[in-house]
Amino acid sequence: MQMTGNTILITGGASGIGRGLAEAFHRMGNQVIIAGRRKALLQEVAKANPGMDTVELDITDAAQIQRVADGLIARYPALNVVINNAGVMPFDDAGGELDDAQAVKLVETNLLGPVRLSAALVGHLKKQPHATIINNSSVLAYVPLAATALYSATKAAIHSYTLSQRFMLRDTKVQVLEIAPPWVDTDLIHKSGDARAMPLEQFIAETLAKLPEATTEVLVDSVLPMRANPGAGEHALVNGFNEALAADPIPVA
């Protein structure tokens, strides 16, 4: 991925990961728009961001993604990275009942937001020198976490969805990239300083020098064992892998 000059939108990009992506690409000289939907927030961080922009965009909805899509195409025709990065986490139990309202809006957060955005763009990324869409999973498409079992298969889903993405604009100048994070330290659930948790600073750090020569996936050294999930071997790893953080449950107050 070219690393600067570009015109780049963040979604998810007033904290956490996202943030994180954006001041880094705001510092290295490129043109940031950073879309959430607390206002507030994003002022916020475009002020400490002078030249950095906002945009309102509630993720959920598919008609509000066409008319953010269609005014930032007016707005910025340069714009050529599409960073898919809001998503939430609730917890749940695959083995109980489930919040049906929850559901949904963790599968239109976390699937249908990412692919109606991209969508919605890529038309546009086709006709500029060189674009980059790059979708943010998670470890847990590869081990689930029983805990966010929905969430957990969201992220598989985006891995998956990534995959056909990238097949399908493999003949264009669309070059489609994946970042998989660990536990980052972020408000994602609950930021605690917990120390099995990758500090969020360490993480933008080791994912940026691994992106201008990436051609597939962006993987922090901390998630390779858990990605080369051994075939027959998943299910004790998987099991293994929740029974550690049963045993020693993540914070989330």
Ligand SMILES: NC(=O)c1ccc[n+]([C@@H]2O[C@H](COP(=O)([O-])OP(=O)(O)OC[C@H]3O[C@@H](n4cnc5c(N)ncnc54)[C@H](OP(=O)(O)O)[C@@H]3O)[C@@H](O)[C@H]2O)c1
Contents of the next structure:
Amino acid sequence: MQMTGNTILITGGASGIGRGLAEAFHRMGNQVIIAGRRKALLQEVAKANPGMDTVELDITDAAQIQRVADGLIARYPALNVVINNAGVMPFDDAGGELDDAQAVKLVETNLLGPVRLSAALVGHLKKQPHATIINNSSVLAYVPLAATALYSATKAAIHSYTLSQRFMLRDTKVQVLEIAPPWVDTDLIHKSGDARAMPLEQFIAETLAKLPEATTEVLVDSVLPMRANPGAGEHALVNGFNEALAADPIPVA
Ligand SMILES: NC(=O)c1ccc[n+]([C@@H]2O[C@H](COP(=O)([O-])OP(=O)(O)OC[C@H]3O[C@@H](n4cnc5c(N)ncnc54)[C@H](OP(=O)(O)O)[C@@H]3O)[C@@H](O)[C@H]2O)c1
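Would you mind generating the form predicted together with this ligand now that we have the form predicted on its own?
To see the whole picture, the full complex is given below, headed by that same chain.
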């Protein structure tokens, strides 16, 4: 993606990976708008980064997403990058009882949130000279962590959705990228300093170094073997499969 001259909306931009990306893009001179629910935290981050803007957004609220998207398009006609980063990661028990309320909130946040926000903005993005949608999945999209089974499933789902989104936008100026982080030391579960977690600064630096050349996915080197698990030929396979069906569509009644 183009790394400068952008107007970038980042959900979950007031903490962790979102804040790291927001501050890095801000330092490069991009106009950055961070979104989230915690107004005081959004304001604190904006104050520390003069010129950065904020917008309150609960990504589980479909009507609010549409309102915020419309408002941003009016306020920032050059908005051309959306980073779908907001997410939650509760533990669950795929071999036991289901916390239904937690499950619904998880799917609404991690899956429907990015899907709804992309849909609300994609018409505008198509009109930009160049645009990028970045979906933040996880390496757990490829290799699930059983103790966070539904979280892993939402990330596998957003990976799958990203493949389709990229295919459907293939003839437009809208590039679709996926960032699939490893365990990064943030407050997603608990910022612990655990030696197995990648320090945030290191993750942001490696991700930013890879973004300019990225055409599909951005993974830090340490987790490339996990990504290879489902098969490295996936993109060619997905494109070939969809090209064949696009050429000879499935008949509908
Ligand atoms: N850290 C890791 O190990 C890791 C690994 C792989 C993938 N990821 C992904 O990276 C993304 C960022 O996570 P993080 O590690 O940076 O943790 P984090 O600091 O907890 O960030 C999560 C962000 O999501 C926002 N958010 C949560 N629910 C929301 C809602 N309903 N509406 C709007 N915003 C909401 C939060 O802001 P508010 O609470 O203010 O709304 C928060 O800023 C997530 O999608 C996560 O799944 C993280």
